[in-house]
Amino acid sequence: MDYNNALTLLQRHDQTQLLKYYQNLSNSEKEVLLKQIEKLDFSCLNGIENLDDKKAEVGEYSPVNALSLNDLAAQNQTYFNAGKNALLKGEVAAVLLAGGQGSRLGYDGPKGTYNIGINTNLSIFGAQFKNMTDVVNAVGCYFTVFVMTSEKNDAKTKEFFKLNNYFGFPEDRIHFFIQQTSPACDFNGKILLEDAGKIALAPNGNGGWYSSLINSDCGKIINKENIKWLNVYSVDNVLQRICDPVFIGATLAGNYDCGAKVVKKSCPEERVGLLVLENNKPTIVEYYELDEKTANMRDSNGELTYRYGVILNYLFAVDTLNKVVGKSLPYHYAKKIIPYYEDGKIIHPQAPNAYKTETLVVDMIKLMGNCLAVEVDREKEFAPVKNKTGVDSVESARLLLIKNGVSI
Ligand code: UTP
């Protein structure tokens, strides 16, 4: 793309401020900026005006039924065999979402490389691969793992996997792909520069994982290996159980297009997304989207009526993903402090000044049309690492690892 084409494109989207310092740039800097402009995704800016006044329309909520721990125990062997069979046929692959910035943890490196050990070195990636190796041993085969990184952490993530011998997995079963980016913009929808010749870009949220995956070389692997199911999981749960045959078998046996591992909420205020029905269709609502009365409602046995929280461990049917991938996910706009370039200097704001634009994997559940909720024991499978200390932290995750007999 040359300067004139870039100018025309930006004029169309009312974003010509991005070329304000163009004439001061070196030739190579000009080239970088023009490439960034060519690749810009402007769709995230639609509907950004008067965001604070807008309220999404919601339907009628009702609680979802889950396969409870008791249901699973009763059918354990049947589900295990069905899941094992699918794994042995190579129909299931894992997708690790590791493109986030992990800003709450305040750690300068890919989150999965964080050492969760105390007396031993155990990275978050390492803890998750230990669990994956349990599955490999139980079913007798490896499975393919796709790792989503971001432009910022891709090189370091690959280096870490190599350094750790791919955590015992064959190197050719692990494939990396980089997630796409979206621009940061001010509250008037103007995209920011992070430097005179560089647009402020950030990973576009974990909702873009499937389009990033199939638009990378990994898309060909899915077709070539005839992978039918993708088990998507987050990097930040050190007790995460991935490609769990029982979970896979239960979803397959029920003829679902999608499965979600869920845990019982610890209290009405817990900050986890909830799997619920909206107009009788499964969907995930954020903890703040349920009013206080609904969040506190209890069944006759004293349990929370809306009790099933998601832990970012989903099984998706590839066929159905291919049908819905073109449908757009809603954008979420998070107010953040984002440094930006203006007139020769980088400005470091003291208060949130910009929107980070993201799509989220939770919004995909609605698109899938159906979803089996599978309850897991939170003490055994849910140890999120979001912060250094306090709730959902390195501290709380370490306690749970010890409780589960992991030597750290
Ligand atoms: P979070 O929502 O916790 O975001 O990610 P984060 O960026 O890692 O952390 P904070 O909010 O800055 O502290 C949940 C999961 O989604 C992945 C993360 O790596 C994590 O596994 N993710 C998030 C992506 O892969 N890409 C993204 O753009 C955002």
The other form holds:
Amino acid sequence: MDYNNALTLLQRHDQTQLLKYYQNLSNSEKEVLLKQIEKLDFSCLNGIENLDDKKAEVGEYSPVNALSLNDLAAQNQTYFNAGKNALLKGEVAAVLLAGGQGSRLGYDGPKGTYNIGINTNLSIFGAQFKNMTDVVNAVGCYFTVFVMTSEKNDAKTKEFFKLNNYFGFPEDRIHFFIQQTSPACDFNGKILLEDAGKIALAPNGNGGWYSSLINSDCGKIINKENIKWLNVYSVDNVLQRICDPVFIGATLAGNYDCGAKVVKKSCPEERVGLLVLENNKPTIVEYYELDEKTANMRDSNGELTYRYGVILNYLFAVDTLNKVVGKSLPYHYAKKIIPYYEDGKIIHPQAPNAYKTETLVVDMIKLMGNCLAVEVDREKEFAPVKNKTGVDSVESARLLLIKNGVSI
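Now that we've seen the form predicted together with uridine 5'-triphosphate, could you pull up the form predicted on its own?
Partners and other molecules omitted; one chain follows.
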């Protein structure tokens, strides 16, 4: 894209401020800026106008049924065999969402490279791949793993995998792709500059995983290997069990297009998203979206009526994803403090000044049309690492790793 084409494009979207300092840039800086402009997705800006006046329409909520731990135990071998068969045929791959940094842990590096060990070197990646190796040993085959990185941590993540011999997986089974980005904009919808020749961009949220995947070279691998199911999971949880044959088999046996691992909430106030039905369609609501009365409701057994929290471990049917991926996921706009460039200097605001736009994987559940909730034992599969200390922290995750017999 040359300058004139960029100007025409920006005029169409009323964003010509991005070329304000163009003439002061070096040739290489001009090239970088023009490439960024060419790749901009302006559609994410469409929902910003009168954003504060808009209220999402909410349907009628009802609790979702789940395959309980007892249900799974009763059908364990049947489900395992079905999942094992799918894995042996190469129909299931994993997608690791690992674009984040470890800044909240006081660590400067990709979050997955953080050492969760005490007396040993055990990275978050390493802990998760230990669990995947258990699956490999149980079913007798490796499976493909797609690793979503960010522009910021891609090189270091790839280097870490190489230094750790891909955690025992064949190198040709591990594929990396970079998450796409969305522009940050001020409250009037004007895209910000990070520097004179660089647009302020941020990862487009965990809902952008599939578009980022299929628009990369990894999309060709899905077709080439005839992968039918994608098990998507987050780097945050060191006890994640990925490509679990029982989880896969249960989803297949029920003819579902989507499955979600869930845990019973520890209390009404626990900060986890809830899998519920909204107008009889599966959806995920945040803990703060339920009013206090609803959140505290209990059934005849004394259990929370709305009790199943998601742990960001989902199984998606590729065919169905391809049908719904053309439907736009809703954009979510988070007010953030975002430094920006203006008239020769970087401005560092003291209060939120801009929107970060992102899509969320939870919104994909509703598009899938159905979702099987599969309960897992939270002490065996749920050890999120969100903070350095306290709840959902390095400390709490270490205790659970030790409880599960992992040497740290």
